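Single chain ahead, written as C-alpha coordinates, the form predicted alone.
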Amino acid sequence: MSGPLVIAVINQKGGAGKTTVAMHLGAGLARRASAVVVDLDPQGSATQWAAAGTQTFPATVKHLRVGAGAVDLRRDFRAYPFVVLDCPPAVDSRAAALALQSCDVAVIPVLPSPMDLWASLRLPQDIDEARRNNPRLRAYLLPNQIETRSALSAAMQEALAEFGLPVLNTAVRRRGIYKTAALEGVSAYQLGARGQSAVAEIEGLIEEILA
(Lines of atoms letter the chains of each structure in order from A and count residues from 1; the text may use other names and numbers.)
(Lines give C-alpha, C1' and ligand atoms only; values in the text may rest on other atoms or scores of the structure.)
(Ligands and ions follow the chains in the order given, each with its own letter.)
Protein backbone atom coordinates (compact mmCIF):
# COMPACT_ATOMS: atom_id res chain seq x y z
CA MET A 1 0.00 0.00 0.00
CA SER A 2 1.36 3.39 -0.91
CA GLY A 3 1.07 6.26 1.50
CA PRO A 4 -0.04 6.17 5.12
CA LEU A 5 -2.47 3.77 6.76
CA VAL A 6 -5.47 6.00 7.55
CA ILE A 7 -7.82 4.90 10.32
CA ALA A 8 -11.05 6.82 10.95
CA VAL A 9 -12.70 6.48 14.37
CA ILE A 10 -16.27 7.36 13.58
CA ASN A 11 -19.84 7.16 14.83
CA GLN A 12 -22.70 9.54 14.09
CA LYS A 13 -23.64 9.52 17.78
CA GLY A 14 -21.77 11.62 20.31
CA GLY A 15 -20.54 10.07 23.54
CA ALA A 16 -19.47 6.75 21.99
CA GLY A 17 -15.88 7.19 23.19
CA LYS A 18 -14.36 8.04 19.82
CA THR A 19 -11.67 10.37 21.17
CA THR A 20 -10.48 7.89 23.80
CA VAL A 21 -10.17 5.18 21.16
CA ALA A 22 -8.49 7.50 18.64
CA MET A 23 -5.94 8.81 21.13
CA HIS A 24 -5.00 5.35 22.32
CA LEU A 25 -4.77 4.00 18.79
CA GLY A 26 -2.45 6.91 18.01
CA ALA A 27 -0.33 6.24 21.10
CA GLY A 28 -0.05 2.53 20.34
CA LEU A 29 0.72 3.01 16.65
CA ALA A 30 3.36 5.62 17.54
CA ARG A 31 5.34 2.78 19.17
CA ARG A 32 5.64 1.19 15.73
CA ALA A 33 6.25 4.26 13.54
CA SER A 34 5.42 7.97 13.64
CA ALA A 35 1.70 8.56 14.01
CA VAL A 36 -0.62 11.56 13.94
CA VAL A 37 -4.09 11.94 15.42
CA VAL A 38 -6.02 14.39 13.25
CA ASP A 39 -8.68 16.07 15.37
CA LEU A 40 -11.58 16.73 12.99
CA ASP A 41 -14.07 17.56 15.75
CA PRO A 42 -14.82 21.29 16.09
CA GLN A 43 -14.85 20.81 19.88
CA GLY A 44 -11.18 19.84 19.68
CA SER A 45 -11.27 17.23 22.45
CA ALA A 46 -8.20 15.35 21.20
CA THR A 47 -6.24 18.60 20.97
CA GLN A 48 -7.23 19.57 24.51
CA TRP A 49 -6.27 16.09 25.73
CA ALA A 50 -2.77 16.33 24.28
CA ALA A 51 -2.30 19.85 25.63
CA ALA A 52 -3.35 18.92 29.17
CA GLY A 53 -0.25 16.98 30.15
CA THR A 54 3.24 17.82 31.31
CA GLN A 55 4.52 14.84 29.27
CA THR A 56 4.60 14.87 25.48
CA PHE A 57 1.83 12.76 24.01
CA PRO A 58 3.31 9.79 22.06
CA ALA A 59 1.56 10.69 18.80
CA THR A 60 1.44 14.08 17.13
CA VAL A 61 -2.02 15.65 17.49
CA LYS A 62 -3.22 18.22 14.97
CA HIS A 63 -6.56 20.05 14.96
CA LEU A 64 -7.92 20.44 11.43
CA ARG A 65 -10.97 22.51 10.60
CA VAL A 66 -12.54 21.28 7.39
CA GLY A 67 -14.03 24.30 5.66
CA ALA A 68 -15.06 24.91 2.10
CA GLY A 69 -11.53 24.57 0.69
CA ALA A 70 -10.01 21.44 -0.77
CA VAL A 71 -8.57 19.01 1.79
CA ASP A 72 -6.68 15.84 0.93
CA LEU A 73 -6.07 13.97 4.17
CA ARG A 74 -3.86 11.30 2.62
CA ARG A 75 -1.67 13.87 0.89
CA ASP A 76 -1.57 16.38 3.73
CA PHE A 77 -0.40 13.79 6.27
CA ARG A 78 1.67 11.55 3.98
CA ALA A 79 4.77 12.12 6.14
CA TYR A 80 3.22 9.85 8.80
CA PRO A 81 2.99 6.06 8.32
CA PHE A 82 -0.10 6.04 10.58
CA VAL A 83 -2.92 8.61 10.49
CA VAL A 84 -5.82 8.35 12.96
CA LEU A 85 -8.86 10.54 12.30
CA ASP A 86 -10.93 11.54 15.34
CA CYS A 87 -14.24 12.33 13.66
CA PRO A 88 -17.07 14.64 14.76
CA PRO A 89 -20.37 13.00 15.76
CA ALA A 90 -22.49 13.79 12.69
CA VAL A 91 -21.64 11.48 9.80
CA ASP A 92 -23.33 13.89 7.39
CA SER A 93 -20.79 16.58 8.29
CA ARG A 94 -18.19 17.35 5.63
CA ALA A 95 -15.35 16.29 7.92
CA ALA A 96 -16.83 12.86 8.65
CA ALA A 97 -17.71 12.28 4.99
CA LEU A 98 -14.18 13.27 4.02
CA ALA A 99 -12.79 10.86 6.60
CA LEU A 100 -14.76 7.94 5.14
CA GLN A 101 -13.62 8.85 1.64
CA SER A 102 -9.97 9.02 2.74
CA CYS A 103 -9.51 6.16 5.18
CA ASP A 104 -8.39 2.57 4.76
CA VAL A 105 -10.09 1.42 7.96
CA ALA A 106 -13.16 2.75 9.77
CA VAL A 107 -13.41 1.80 13.43
CA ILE A 108 -16.92 2.37 14.78
CA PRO A 109 -17.12 2.37 18.59
CA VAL A 110 -20.57 1.30 19.78
CA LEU A 111 -21.82 1.34 23.36
CA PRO A 112 -23.65 -1.67 24.84
CA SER A 113 -27.06 -0.04 25.10
CA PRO A 114 -30.07 -0.35 22.76
CA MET A 115 -30.46 3.42 22.36
CA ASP A 116 -26.83 3.84 21.34
CA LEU A 117 -27.12 1.00 18.85
CA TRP A 118 -30.32 2.39 17.36
CA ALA A 119 -28.65 5.77 16.95
CA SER A 120 -25.89 4.12 14.92
CA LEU A 121 -28.08 2.13 12.54
CA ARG A 122 -27.49 4.49 9.62
CA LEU A 123 -23.77 3.78 9.59
CA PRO A 124 -23.80 0.75 7.25
CA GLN A 125 -25.55 2.88 4.63
CA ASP A 126 -22.90 5.60 5.02
CA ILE A 127 -20.15 2.99 4.71
CA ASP A 128 -21.71 1.57 1.53
CA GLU A 129 -21.94 5.04 0.01
CA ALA A 130 -18.32 5.81 0.90
CA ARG A 131 -17.15 2.57 -0.72
CA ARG A 132 -18.36 3.78 -4.11
CA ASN A 133 -15.49 6.26 -4.14
CA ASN A 134 -13.25 4.39 -1.70
CA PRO A 135 -13.41 0.66 -2.50
CA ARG A 136 -10.46 -0.15 -0.21
CA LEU A 137 -12.45 0.87 2.88
CA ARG A 138 -12.66 -1.77 5.62
CA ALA A 139 -15.14 -1.07 8.42
CA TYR A 140 -15.42 -2.72 11.83
CA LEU A 141 -17.66 -2.32 14.84
CA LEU A 142 -15.81 -1.94 18.15
CA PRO A 143 -17.74 -2.81 21.33
CA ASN A 144 -16.73 0.01 23.65
CA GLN A 145 -17.06 0.75 27.37
CA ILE A 146 -18.04 -2.82 28.13
CA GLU A 147 -18.58 -3.51 31.84
CA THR A 148 -15.73 -5.58 33.25
CA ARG A 149 -17.89 -8.22 34.92
CA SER A 150 -20.30 -8.82 32.06
CA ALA A 151 -19.56 -10.23 28.64
CA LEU A 152 -21.55 -8.94 25.70
CA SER A 153 -25.12 -10.07 26.17
CA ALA A 154 -26.81 -12.25 23.58
CA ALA A 155 -29.10 -9.31 22.79
CA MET A 156 -26.08 -7.09 22.10
CA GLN A 157 -24.58 -9.73 19.80
CA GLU A 158 -27.84 -9.97 17.87
CA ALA A 159 -28.10 -6.19 17.62
CA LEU A 160 -24.54 -5.91 16.30
CA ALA A 161 -25.27 -8.62 13.72
CA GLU A 162 -28.03 -6.39 12.27
CA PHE A 163 -25.41 -3.92 11.08
CA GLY A 164 -23.97 -6.37 8.60
CA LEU A 165 -20.46 -5.20 9.51
CA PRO A 166 -17.73 -7.34 11.10
CA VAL A 167 -17.28 -6.96 14.85
CA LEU A 168 -13.73 -6.76 16.20
CA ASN A 169 -12.81 -9.57 18.59
CA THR A 170 -11.22 -7.04 20.93
CA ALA A 171 -13.64 -5.09 23.10
CA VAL A 172 -12.63 -1.96 25.00
CA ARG A 173 -13.80 -2.19 28.59
CA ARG A 174 -15.03 0.61 30.81
CA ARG A 175 -11.88 1.47 32.77
CA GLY A 176 -11.20 4.42 35.01
CA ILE A 177 -7.64 4.51 33.70
CA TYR A 178 -8.86 5.94 30.38
CA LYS A 179 -10.34 8.95 32.19
CA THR A 180 -7.16 9.28 34.23
CA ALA A 181 -5.11 9.31 31.03
CA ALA A 182 -7.29 12.06 29.55
CA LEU A 183 -7.07 14.18 32.71
CA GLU A 184 -3.29 13.82 32.77
CA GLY A 185 -2.94 14.48 29.04
CA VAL A 186 -1.25 11.13 28.40
CA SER A 187 -2.13 7.62 27.25
CA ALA A 188 -2.41 4.41 29.25
CA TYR A 189 0.99 3.47 27.77
CA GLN A 190 2.56 6.20 29.91
CA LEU A 191 0.90 5.14 33.17
CA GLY A 192 3.04 2.12 33.95
CA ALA A 193 1.47 -0.79 35.82
CA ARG A 194 -1.80 1.13 36.24
CA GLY A 195 -2.30 1.15 32.49
CA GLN A 196 -1.27 -2.42 31.67
CA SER A 197 -4.77 -3.87 31.22
CA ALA A 198 -5.82 -0.99 28.99
CA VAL A 199 -2.61 -1.25 26.98
CA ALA A 200 -3.23 -4.97 26.43
CA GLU A 201 -6.66 -4.37 24.91
CA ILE A 202 -5.45 -1.48 22.74
CA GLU A 203 -2.60 -3.65 21.48
CA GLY A 204 -5.13 -6.37 20.65
CA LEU A 205 -7.20 -3.83 18.76
CA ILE A 206 -4.17 -2.60 16.80
CA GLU A 207 -3.09 -6.13 15.90
CA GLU A 208 -6.57 -6.81 14.47
CA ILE A 209 -6.52 -3.59 12.44
CA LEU A 210 -3.01 -4.25 11.07
CA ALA A 211 -3.70 -7.92 10.25
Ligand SMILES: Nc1ncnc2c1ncn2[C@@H]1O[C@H](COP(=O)(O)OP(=O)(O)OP(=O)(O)O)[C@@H](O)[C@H]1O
Given for the second form:
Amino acid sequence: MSGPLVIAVINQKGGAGKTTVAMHLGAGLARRASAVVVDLDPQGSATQWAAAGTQTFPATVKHLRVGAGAVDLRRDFRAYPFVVLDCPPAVDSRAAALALQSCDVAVIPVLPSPMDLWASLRLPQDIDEARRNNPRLRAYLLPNQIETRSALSAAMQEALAEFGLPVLNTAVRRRGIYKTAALEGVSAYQLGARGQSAVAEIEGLIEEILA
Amino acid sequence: MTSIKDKLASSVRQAKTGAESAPAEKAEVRSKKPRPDSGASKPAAAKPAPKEKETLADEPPESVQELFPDRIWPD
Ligand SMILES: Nc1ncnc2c1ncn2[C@@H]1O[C@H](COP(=O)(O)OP(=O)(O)OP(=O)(O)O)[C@@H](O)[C@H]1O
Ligand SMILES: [Mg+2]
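For comparison with the form predicted alone, would you give the structure of this protein in the form predicted together with the named molecule?
Shown next: the complete complex, the earlier chain at its head.
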Protein backbone atom coordinates (compact mmCIF):
# COMPACT_ATOMS: atom_id res chain seq x y z
CA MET A 1 0.00 0.00 0.00
CA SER A 2 1.58 3.26 -1.08
CA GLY A 3 0.89 6.74 0.19
CA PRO A 4 0.03 7.76 3.73
CA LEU A 5 -1.59 5.65 6.40
CA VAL A 6 -5.01 7.22 6.77
CA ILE A 7 -6.82 6.70 10.06
CA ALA A 8 -10.40 7.93 10.38
CA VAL A 9 -11.77 8.52 13.86
CA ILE A 10 -15.46 8.21 13.33
CA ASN A 11 -18.81 7.80 15.07
CA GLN A 12 -22.05 9.52 14.21
CA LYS A 13 -22.77 9.85 17.90
CA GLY A 14 -21.75 13.22 19.26
CA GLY A 15 -19.27 13.41 22.11
CA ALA A 16 -17.90 9.88 21.78
CA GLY A 17 -14.33 11.17 21.95
CA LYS A 18 -13.45 11.44 18.25
CA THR A 19 -11.55 14.71 18.57
CA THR A 20 -9.79 13.69 21.78
CA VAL A 21 -8.66 10.42 20.23
CA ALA A 22 -7.77 11.97 16.86
CA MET A 23 -5.62 14.67 18.45
CA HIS A 24 -3.78 12.15 20.59
CA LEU A 25 -3.24 9.75 17.72
CA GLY A 26 -1.87 12.70 15.74
CA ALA A 27 0.43 13.72 18.58
CA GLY A 28 1.68 10.17 19.12
CA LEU A 29 2.17 9.43 15.43
CA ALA A 30 4.03 12.72 14.98
CA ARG A 31 6.79 11.27 17.16
CA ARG A 32 7.30 8.59 14.53
CA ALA A 33 6.96 10.60 11.32
CA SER A 34 5.16 13.73 10.27
CA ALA A 35 1.45 13.58 10.92
CA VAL A 36 -1.54 15.71 10.07
CA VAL A 37 -4.91 15.78 11.78
CA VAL A 38 -7.52 16.74 9.21
CA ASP A 39 -10.45 18.42 10.94
CA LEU A 40 -13.48 17.43 8.88
CA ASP A 41 -15.95 18.77 11.43
CA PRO A 42 -17.59 22.12 10.65
CA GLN A 43 -17.48 22.73 14.42
CA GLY A 44 -13.71 22.90 14.05
CA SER A 45 -12.93 21.50 17.51
CA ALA A 46 -9.58 20.03 16.50
CA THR A 47 -8.56 23.30 14.89
CA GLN A 48 -9.56 25.20 18.01
CA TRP A 49 -7.69 22.73 20.18
CA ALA A 50 -4.48 23.25 18.23
CA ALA A 51 -4.92 27.02 18.38
CA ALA A 52 -5.46 27.07 22.17
CA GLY A 53 -2.61 27.81 24.53
CA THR A 54 0.86 28.95 23.62
CA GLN A 55 2.68 25.79 22.57
CA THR A 56 2.60 24.43 19.06
CA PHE A 57 0.64 21.24 18.69
CA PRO A 58 2.99 18.37 17.75
CA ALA A 59 0.98 17.35 14.68
CA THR A 60 -0.14 19.66 11.90
CA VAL A 61 -3.87 20.34 12.15
CA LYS A 62 -5.80 21.40 9.06
CA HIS A 63 -9.44 22.31 8.83
CA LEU A 64 -11.11 21.04 5.67
CA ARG A 65 -14.62 21.94 4.64
CA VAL A 66 -15.90 19.18 2.43
CA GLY A 67 -18.17 20.81 -0.10
CA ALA A 68 -19.75 19.50 -3.24
CA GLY A 69 -16.51 19.16 -5.21
CA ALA A 70 -14.38 16.04 -5.40
CA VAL A 71 -11.72 15.72 -2.71
CA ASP A 72 -8.84 13.27 -2.80
CA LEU A 73 -7.55 13.14 0.76
CA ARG A 74 -4.84 10.60 0.01
CA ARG A 75 -3.45 12.81 -2.74
CA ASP A 76 -3.90 16.11 -0.95
CA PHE A 77 -2.08 14.91 2.16
CA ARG A 78 0.45 12.60 0.54
CA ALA A 79 3.30 14.64 2.06
CA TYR A 80 2.40 13.15 5.45
CA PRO A 81 3.08 9.51 6.29
CA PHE A 82 0.25 9.67 8.83
CA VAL A 83 -3.12 11.27 8.21
CA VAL A 84 -5.72 11.27 10.99
CA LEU A 85 -9.26 12.29 10.09
CA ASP A 86 -11.40 13.83 12.82
CA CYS A 87 -14.94 13.22 11.58
CA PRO A 88 -18.08 15.18 12.34
CA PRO A 89 -20.82 13.52 14.38
CA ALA A 90 -23.07 12.63 11.46
CA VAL A 91 -22.42 9.66 9.28
CA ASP A 92 -24.70 10.96 6.55
CA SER A 93 -22.43 13.91 6.02
CA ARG A 94 -20.22 13.98 2.95
CA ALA A 95 -17.23 14.37 5.20
CA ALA A 96 -17.87 11.15 7.09
CA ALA A 97 -18.55 9.24 3.87
CA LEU A 98 -15.38 10.63 2.35
CA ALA A 99 -13.43 9.58 5.44
CA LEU A 100 -14.67 6.00 5.21
CA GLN A 101 -13.87 5.90 1.50
CA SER A 102 -10.35 7.24 2.02
CA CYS A 103 -9.07 5.53 5.12
CA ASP A 104 -7.05 2.42 5.79
CA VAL A 105 -8.22 2.18 9.38
CA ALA A 106 -11.42 3.38 11.03
CA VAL A 107 -11.24 3.84 14.79
CA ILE A 108 -14.67 4.09 16.38
CA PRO A 109 -14.67 5.46 19.92
CA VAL A 110 -17.67 4.29 21.93
CA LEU A 111 -18.75 5.29 25.41
CA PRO A 112 -19.92 2.89 28.11
CA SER A 113 -23.47 4.12 28.14
CA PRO A 114 -26.61 2.58 26.67
CA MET A 115 -27.62 5.62 24.64
CA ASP A 116 -24.22 5.97 23.11
CA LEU A 117 -24.10 2.31 22.19
CA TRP A 118 -27.55 2.40 20.60
CA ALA A 119 -26.70 5.50 18.62
CA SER A 120 -23.55 3.87 17.25
CA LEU A 121 -25.29 0.78 15.93
CA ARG A 122 -25.48 1.93 12.34
CA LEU A 123 -21.73 1.94 12.00
CA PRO A 124 -21.17 -1.71 11.10
CA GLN A 125 -23.53 -1.21 8.18
CA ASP A 126 -21.76 1.96 7.08
CA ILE A 127 -18.43 0.16 7.30
CA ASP A 128 -19.77 -2.69 5.19
CA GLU A 129 -20.99 -0.26 2.56
CA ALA A 130 -17.69 1.62 2.51
CA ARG A 131 -15.82 -1.66 2.02
CA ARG A 132 -17.43 -2.15 -1.36
CA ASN A 133 -15.31 0.69 -2.73
CA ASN A 134 -12.61 0.56 -0.11
CA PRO A 135 -11.81 -3.12 0.48
CA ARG A 136 -8.64 -2.34 2.44
CA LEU A 137 -10.66 -0.73 5.24
CA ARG A 138 -10.02 -2.14 8.71
CA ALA A 139 -12.42 -0.99 11.43
CA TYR A 140 -12.08 -1.24 15.21
CA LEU A 141 -14.19 -0.23 18.16
CA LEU A 142 -12.35 1.70 20.85
CA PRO A 143 -13.92 1.82 24.31
CA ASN A 144 -13.49 5.38 25.58
CA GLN A 145 -14.02 7.04 28.96
CA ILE A 146 -13.69 3.72 30.71
CA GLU A 147 -13.72 3.66 34.50
CA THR A 148 -12.31 0.59 36.16
CA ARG A 149 -14.85 0.49 38.95
CA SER A 150 -17.93 1.22 36.91
CA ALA A 151 -20.30 -1.65 36.24
CA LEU A 152 -21.21 -0.21 32.86
CA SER A 153 -17.58 -0.04 31.82
CA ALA A 154 -17.19 -3.66 32.83
CA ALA A 155 -20.27 -4.55 30.80
CA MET A 156 -18.86 -3.01 27.61
CA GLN A 157 -17.11 -6.11 26.28
CA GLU A 158 -20.30 -8.11 25.87
CA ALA A 159 -22.31 -5.22 24.55
CA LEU A 160 -19.64 -4.42 21.96
CA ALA A 161 -19.68 -8.00 20.73
CA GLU A 162 -23.12 -7.19 19.31
CA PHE A 163 -21.54 -4.82 16.81
CA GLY A 164 -19.70 -7.59 15.01
CA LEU A 165 -16.60 -5.43 14.71
CA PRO A 166 -13.25 -6.15 16.37
CA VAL A 167 -12.60 -4.30 19.62
CA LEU A 168 -9.15 -2.87 20.30
CA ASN A 169 -7.42 -4.33 23.35
CA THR A 170 -6.46 -0.85 24.45
CA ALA A 171 -9.24 1.12 26.08
CA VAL A 172 -9.02 4.82 26.80
CA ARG A 173 -9.76 5.62 30.42
CA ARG A 174 -11.71 8.62 31.61
CA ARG A 175 -8.97 11.05 32.58
CA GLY A 176 -9.06 14.72 33.39
CA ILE A 177 -5.75 15.13 31.62
CA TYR A 178 -7.46 14.79 28.23
CA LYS A 179 -9.52 17.87 29.00
CA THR A 180 -6.48 19.69 30.37
CA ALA A 181 -4.64 18.90 27.15
CA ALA A 182 -7.41 20.49 25.07
CA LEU A 183 -7.47 23.52 27.32
CA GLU A 184 -3.73 24.00 26.95
CA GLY A 185 -3.69 23.31 23.24
CA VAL A 186 -1.34 20.37 23.62
CA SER A 187 -1.52 16.61 23.99
CA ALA A 188 -0.82 14.45 27.03
CA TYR A 189 2.64 13.91 25.52
CA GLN A 190 3.51 17.52 26.37
CA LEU A 191 2.23 17.33 29.94
CA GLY A 192 5.11 15.44 31.51
CA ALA A 193 4.45 13.14 34.43
CA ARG A 194 0.79 14.20 34.58
CA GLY A 195 0.28 12.88 31.09
CA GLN A 196 2.18 9.64 31.55
CA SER A 197 -0.72 7.24 32.01
CA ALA A 198 -2.62 8.76 29.11
CA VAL A 199 0.48 8.55 26.92
CA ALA A 200 0.88 4.90 27.82
CA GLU A 201 -2.62 4.04 26.65
CA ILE A 202 -2.35 6.13 23.47
CA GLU A 203 0.95 4.40 22.68
CA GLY A 204 -0.78 1.05 23.18
CA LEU A 205 -3.49 2.16 20.80
CA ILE A 206 -0.99 3.30 18.16
CA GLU A 207 0.97 0.05 18.41
CA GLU A 208 -2.23 -1.91 17.83
CA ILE A 209 -3.17 0.21 14.83
CA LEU A 210 0.28 -0.01 13.27
CA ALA A 211 0.63 -3.75 13.90
CA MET B 1 -22.97 -6.62 38.00
CA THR B 2 -24.00 -9.58 35.89
CA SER B 3 -27.43 -8.10 35.50
CA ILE B 4 -26.05 -4.79 34.20
CA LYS B 5 -23.94 -6.76 31.75
CA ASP B 6 -26.97 -8.69 30.53
CA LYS B 7 -29.16 -5.63 30.41
CA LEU B 8 -26.68 -3.61 28.41
CA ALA B 9 -25.99 -6.40 25.92
CA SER B 10 -29.67 -7.17 25.46
CA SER B 11 -30.55 -3.48 25.07
CA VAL B 12 -27.97 -3.28 22.30
CA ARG B 13 -29.36 -6.42 20.71
CA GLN B 14 -32.80 -4.92 20.81
CA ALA B 15 -31.68 -1.59 19.39
CA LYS B 16 -29.83 -3.49 16.69
CA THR B 17 -32.94 -5.32 15.58
CA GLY B 18 -34.66 -1.98 15.27
CA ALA B 19 -31.77 -0.48 13.33
CA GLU B 20 -31.62 -3.38 10.89
CA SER B 21 -35.28 -3.52 10.08
CA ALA B 22 -35.46 0.23 9.52
CA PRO B 23 -32.24 1.32 7.86
CA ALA B 24 -30.93 4.83 7.35
CA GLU B 25 -32.99 7.81 8.40
CA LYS B 26 -36.24 5.96 8.20
CA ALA B 27 -35.82 4.40 11.64
CA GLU B 28 -39.01 4.75 13.59
CA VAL B 29 -39.40 4.92 17.29
CA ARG B 30 -40.87 1.65 18.38
CA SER B 31 -43.91 2.76 20.22
CA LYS B 32 -46.04 0.49 22.32
CA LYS B 33 -49.18 2.07 20.96
CA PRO B 34 -50.47 0.72 17.68
CA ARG B 35 -49.84 3.05 14.83
CA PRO B 36 -52.81 4.90 13.45
CA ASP B 37 -53.89 3.98 9.96
CA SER B 38 -51.97 5.43 7.09
CA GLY B 39 -54.89 7.76 6.45
CA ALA B 40 -54.33 9.56 9.73
CA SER B 41 -52.49 12.84 9.48
CA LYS B 42 -48.90 12.70 10.60
CA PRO B 43 -47.58 15.00 13.28
CA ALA B 44 -45.60 17.83 11.79
CA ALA B 45 -42.49 16.79 13.68
CA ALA B 46 -42.31 13.49 11.82
CA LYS B 47 -40.79 15.14 8.79
CA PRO B 48 -37.36 16.70 9.17
CA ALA B 49 -37.17 20.29 8.06
CA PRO B 50 -35.67 20.25 4.59
CA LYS B 51 -31.91 20.79 4.48
CA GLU B 52 -31.84 23.15 7.41
CA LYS B 53 -28.71 22.95 9.56
CA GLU B 54 -27.82 19.67 7.99
CA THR B 55 -24.21 19.76 9.11
CA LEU B 56 -24.83 20.87 12.68
CA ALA B 57 -23.53 18.39 15.18
CA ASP B 58 -25.31 16.72 18.03
CA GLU B 59 -24.76 18.03 21.48
CA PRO B 60 -22.42 15.96 23.62
CA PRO B 61 -24.50 13.15 25.06
CA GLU B 62 -26.23 13.90 28.31
CA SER B 63 -25.72 10.31 29.33
CA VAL B 64 -22.10 11.09 30.05
CA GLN B 65 -23.04 13.42 32.85
CA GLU B 66 -25.74 11.14 34.17
CA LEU B 67 -23.50 8.16 34.34
CA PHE B 68 -20.37 9.81 35.57
CA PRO B 69 -21.50 12.84 37.54
CA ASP B 70 -18.39 14.95 37.77
CA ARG B 71 -16.21 11.99 38.49
CA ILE B 72 -12.96 12.26 36.68
CA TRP B 73 -10.31 9.62 36.79
CA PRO B 74 -7.32 10.85 38.75
CA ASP B 75 -4.38 11.56 36.49
N1 LIG C 1 -11.04 9.63 27.77
C2 LIG C 1 -11.60 10.77 28.16
N3 LIG C 1 -11.47 11.20 29.44
C4 LIG C 1 -12.04 12.35 29.87
N5 LIG C 1 -12.77 13.15 29.09
C6 LIG C 1 -12.95 12.78 27.79
C7 LIG C 1 -12.37 11.59 27.26
N8 LIG C 1 -12.72 11.49 25.96
C9 LIG C 1 -13.47 12.57 25.68
N10 LIG C 1 -13.62 13.35 26.77
C11 LIG C 1 -14.40 14.58 26.89
O12 LIG C 1 -15.70 14.32 26.38
C13 LIG C 1 -16.17 15.42 25.61
C14 LIG C 1 -16.41 14.97 24.16
O15 LIG C 1 -15.17 14.57 23.61
P16 LIG C 1 -14.79 14.92 22.11
O17 LIG C 1 -15.04 16.34 21.81
O18 LIG C 1 -13.42 14.38 21.88
O19 LIG C 1 -15.87 14.02 21.37
P20 LIG C 1 -16.30 14.10 19.83
O21 LIG C 1 -16.76 12.74 19.48
O22 LIG C 1 -15.20 14.68 19.02
O23 LIG C 1 -17.51 15.12 19.91
P24 LIG C 1 -18.30 15.72 18.62
O25 LIG C 1 -19.18 14.60 18.19
O26 LIG C 1 -19.02 16.88 19.17
O27 LIG C 1 -17.25 16.06 17.60
C28 LIG C 1 -15.11 16.48 25.74
O29 LIG C 1 -15.45 17.31 26.80
C30 LIG C 1 -13.85 15.72 26.06
O31 LIG C 1 -12.93 16.49 26.80
MG1 LIG D 1 -15.25 16.26 17.62
